[in-house]
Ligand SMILES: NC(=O)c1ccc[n+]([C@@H]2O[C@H](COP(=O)([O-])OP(=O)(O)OC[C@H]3O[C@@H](n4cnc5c(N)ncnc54)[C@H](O)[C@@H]3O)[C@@H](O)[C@H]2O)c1
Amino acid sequence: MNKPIRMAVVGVGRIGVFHARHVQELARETGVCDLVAVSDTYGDTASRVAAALQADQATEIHAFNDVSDLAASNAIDAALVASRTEDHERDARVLIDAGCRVLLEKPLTHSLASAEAFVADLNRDPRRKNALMLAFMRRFDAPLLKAKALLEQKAIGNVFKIVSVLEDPIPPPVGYNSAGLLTDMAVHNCDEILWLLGGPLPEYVAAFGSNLYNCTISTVEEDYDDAFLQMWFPGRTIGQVMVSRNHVAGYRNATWIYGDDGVIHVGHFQEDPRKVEVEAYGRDGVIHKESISLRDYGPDVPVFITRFGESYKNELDYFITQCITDAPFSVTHEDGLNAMRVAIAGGEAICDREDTTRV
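Assuming the form predicted together with the named molecule, can you produce the structure of this chain alone?
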């Protein structure tokens, strides 16, 4: 049996704590990993979270305030980085330079220029090229994987349009660092569409942005609180992304995939947030219909944990498996850069009311 992968979680804020708990669960369930450290630069977060997590395991969890000290400690083989977006690149670089493999939260970095420079540096040598997995959890999500399988079976024929919606019910937490609504939120939808289509990047994008409601209640700095992005792929395929911080009635995630023989729909905004519908319809009616039940993380967790908790655990499980076998990752810094390229092109093209035609 291989030695367990010694893992750290860097950045144990809103999502990092859940990532750390998933490392502990996998350690208990399979013995493939151990949570040996957490690192966080903000106040006493590292020691406070380490103490809370320690109650669930015997192996000591070391607390670091600085990722360089963690990297120099020789205590870890791999790390999950869920720090502030503006710290992603620095944290990932330090860990990769120290020989670790890194599962990095989205977006890859805070700006396109830094993302391009980071990717170029990683690609310069074979070890670094295989060192980073981008945490696009949708690629490990059971309902979306079912949709992808239906697509690959040609259940709805040839695809010509994908619509992907992501809407938050509440503002990001106080102190949250956003690289802009499209880079922070739509990067998920952009990657989802690129992954589902499995082809080249779009050739053109257009986008609209508005400030509607969240901007009046949130202290977090962000360019827009509501946006629409359209991408045109080579040929006749389009992708449409809707992102918003303004869906106060609850977290809404939905994807519609249109083909010349039917449509697939994933996700539904409904009474029970722990159910996701996957349905496909053709000209003669139902092709596929199932309701997938999600794990119950309890009522007091962030909305994205209720919807994607199991997907985060699946991506972590996959990451650790690849670390054990020293195998490459299926989703990398290149995918992180591609999704950013589309989202940021949308940000550059974005129109608000002043740029449009008066009726």
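Please give the other form, namely the form predicted alone, since only the form predicted together with the named molecule has been shown so far.
For this one, just the chain is written down, with no partner chains and no other molecules.
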């Protein structure tokens, strides 16, 4: 395709606006895309955001209140969908039916049954099978990609355990709709472990949940505010996920990978939140150690943008590149379904203090 990819962003709430600005940045830096439309069902959000974004580009940005009108406009080639979880499947289907390729924020759909049906439908047709990419931005994160490269180099030998931690310092925003802490929050962690291991799904899961602190201050109803999930993979490999709303001292995001010859740590909780340490230690000491600097998005952004803003942009850049060449995506609806299966299985297996044995 010689002309720039005409992009739309569907759902321009707090993360959707960042996605739209990344489209604009790539347009200025590479000329391979144009932001031509935004869509949002809430009030005047679409027109208001379009007007704000228009100041940064010459190409007109059209505002739509419904994705069906956007799809019927024939104005776009591809779209990034960051709408509400319950609208993911509808929005993606409408756009794919109109011939667009779609980068879809997690989770794939609002339920496992609908996700399985959606995947089966996409797989029936070759064009639709290659139409959707799941937005698992951790796969495009420089620190985690370095860890993945160290694994592939067998720097720590054979892996037997991966621990992925995600802990928020503040409650979800007012009005947020959660399907449950593990189901809502741990999908990225589950995909990260599946991606790092590069193998089959776990055979078994177990999980624990507690209500500790966030539940006393948040207006968002959720089953738990702190949870632990363990996966057992074929052989002697396990994955562990720790998620929490209670890390009041700051956003904590870290991964530990254990092998029979050493340990890799990717850490993000320190004095400078714009630096991530990637460390590998073996039996004889340091294998690798570096500090990766992150882009400065300023102080008034969500904590996950400070940590993963560049990853979102890298992911978008990859998506647009694949659209230009009409190539398949490396992260698909199948990956979205697999991560959902693990997180939902954990949510179904979760137990709390009432299910334990008194000492």
